[in-house]
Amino acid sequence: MIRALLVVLFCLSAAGPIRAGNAELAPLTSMPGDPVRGRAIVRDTGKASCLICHAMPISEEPDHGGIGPPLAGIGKRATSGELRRRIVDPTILDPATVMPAYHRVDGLHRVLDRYRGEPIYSAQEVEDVVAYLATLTDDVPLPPPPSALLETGAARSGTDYLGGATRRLQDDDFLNPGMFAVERGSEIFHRVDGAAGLSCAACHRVAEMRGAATRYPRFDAGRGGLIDLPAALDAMRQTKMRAAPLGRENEDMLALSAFIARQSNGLARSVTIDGPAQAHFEAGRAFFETRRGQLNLSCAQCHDALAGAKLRGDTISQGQIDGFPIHRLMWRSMASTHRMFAWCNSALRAEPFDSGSPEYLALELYLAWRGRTLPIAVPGVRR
């Protein structure tokens, strides 16, 4: 009781009463909320829009949420002061909800530079948002939120989670853009390059990739740690054909890493999670369960308490890697698991790692563990 006092009190810019029997918090200033402004700034995604997770009164607005309860009618179900609490810092009254705390800047991890000690919302902001939801007193109906796609324990690939025309352009090898990497790859794999005068296909024939991807990330004794496929056929590149190694993001890379994990397509994962790899797999899944960034969340929250669930206009999937490397259509490009790693941690406004980090291989073991029942389908095509 005592902590959570001091927190709203650190939260106040103006001192006030707070009730917390029923969890009421006096305003933040001493200026009157606008509830036009409130309106606008629920709308705007740079604010972490409330639209993302609830379902709102704002036809204008083709695409709503479906993780949090709707809020027409809020205004009639809760006072000023209960709707503050909630957009200050939810945590104290559900420390596993998964809101942001909108004006708390206290107690994040791995915030991102242009964000750390600066609140989602400033004290007016909120008293504005605030000054908005207390006009929904009309029990508009709304849409119910989305039932969730899949039973809990059961793994389902991010396929399984696509609109239809991605899903079409995934299946049809003529029309999936990931398939011009695959063919780079297969050209990558057959040329000669570096000092030895020698290519991959001199070593290995095609057929005998077949099973090599699904058993990566594995644990290296000569490095002391991680390595995944990049990492292995860079080190193969340097040792065996005194090549110079293609870098881990690098699009010859890419696109020779679809070509190899696809000879595997149709098998699951087997990677080994015991011995030297034990310490690495529970990094990773401590990585996975763990809160960063400003809107404070962990990879466990959306992508296993929420799959299935709207946000906006995108289905949270299980985030599972069956389909890596992918070719992503907002970027236009391949995209390696680290890549979306970091930009899933940029989208949390945390600071992401670098490709290849320790963090990041040891979530990739941890997640094709989690995903050892689904069959490799490279390459994916996400949106």
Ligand code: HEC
Contents of the next structure:
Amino acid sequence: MIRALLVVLFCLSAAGPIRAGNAELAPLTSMPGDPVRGRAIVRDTGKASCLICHAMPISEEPDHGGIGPPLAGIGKRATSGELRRRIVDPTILDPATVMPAYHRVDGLHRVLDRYRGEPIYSAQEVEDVVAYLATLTDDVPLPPPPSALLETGAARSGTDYLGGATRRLQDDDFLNPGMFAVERGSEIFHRVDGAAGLSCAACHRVAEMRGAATRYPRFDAGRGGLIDLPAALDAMRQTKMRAAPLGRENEDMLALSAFIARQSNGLARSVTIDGPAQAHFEAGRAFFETRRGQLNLSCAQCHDALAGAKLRGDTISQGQIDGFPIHRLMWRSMASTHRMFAWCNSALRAEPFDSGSPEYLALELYLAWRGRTLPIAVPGVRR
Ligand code: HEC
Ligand code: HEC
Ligand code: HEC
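Could the form predicted together with heme C be shown next, to go alongside the form predicted alone?
And the full complex, kicking off with our chain again.
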């Protein structure tokens, strides 16, 4: 027993992924697993529930994922040793898998502080889950995952992945809750503010704003870095109106940027990615492709490879930004691209970056280019 445990510990601390072939992993603890506890653990949303990605014969849960194979009958198809090996660290079987390693702590990037050094499952929890999976010996027919949207190639808006009700909300200007923000943005555009006694409208006709949003983020020589639309609008307030900046991620800025971005609806983006912007563009692309957090997933693993698949109740989209700022029903508020990036980062239990950080500006430049064929459609409505 001790010997087996030492072998396991040695394997876990080895530098690269180890190829275990068909070797099974011996029990991690001397106490046998408890299937009843295991069933509760796999449902626990605080522990990266297996249901995020797998359908399981747990009928009281309404939402099951369709990313991994259904687990009904898995107790017949795999031995406890094989199940344990996969749950502890599936990258040993396939270094590119999206399935998290449930009992591993090393080799992870930017794990959120409160999860650092902690595996998702303790050794005993691994045993409980293995014991539960071993009881799943009946093949229950489960509905296949909706795959109509599973395709790669062409860019597709998040709108294409919406449920009918949310889509109807977005498409009707009278119902779209984001239109309140747009109206408020129009008021801010026309309101005199600041020491110069001017409004935006004193210098710009609304129609002149058409196309402005398509060019952001762009390189700004004065800053020696990228500037996005909210920062550009605040720069206008400060330099032209001598007014206080609105700041980021507050209702007024989200409203003003939604109003300005909406003037470009129907236009494709045309960001510049060469010259001084190139290094930022490459950094953004690298960010998108880097695995991070306790779940050890990259943006690309979900939004390139799994677009169209079911992540519990959500359908994963391509993570495009054509609808931003969006109205997010879950938050009952408008949301910027950077807030969405931070949400996806935190969902992976990765340390997010600040809104307006060089990392998120670079990421946004990459996403603007990646979705460059999509017409801007603001304000998007999302779940
Ligand atoms: C983020 C998505 C994700 C999560 C969460 C996840 N898995 Fe998986 N799982 C997969 C994918 C994808 C596969 C297919 C093989 C691969 O890519 O490794 C898989 C394969 C498996 C297999 C092999 C199935 C077969 O028929 O060969 C088992 C067993 C399994 N997962 C169990 C679990 C358990 C138990 C949990 C929770 C403790 C879990 N998975 C959580 C994505 C996930
Ligand atoms: C005093 C006149 C003046 C005021 C007030 C002013 N702007 Fe400007 N704005 C300009 C000028 C001039 C430019 C051209 C670039 C420059 O000089 O910085 C510009 C550029 C812009 C651009 C960039 C256009 C593009 O194609 O990229 C946007 C967007 C913009 N302004 C929006 C606003 C908004 C929103 C406000 C109110 C918060 C505002 N401006 C207030 C004069 C003004
Ligand atoms: C585990 C899978 C997963 C990973 C990894 C992930 N996301 Fe997401 N993301 C989602 C889900 C689920 C949603 C909400 C539904 C949808 O629009 O896809 C979402 C939404 C988004 C949206 C909004 C799309 C829209 O049309 O409203 C953006 C943008 C986004 N993600 C960017 C990112 C970025 C950038 C990363 C990397 C830091 C990332 N995501 C990592 C699952 C993921």
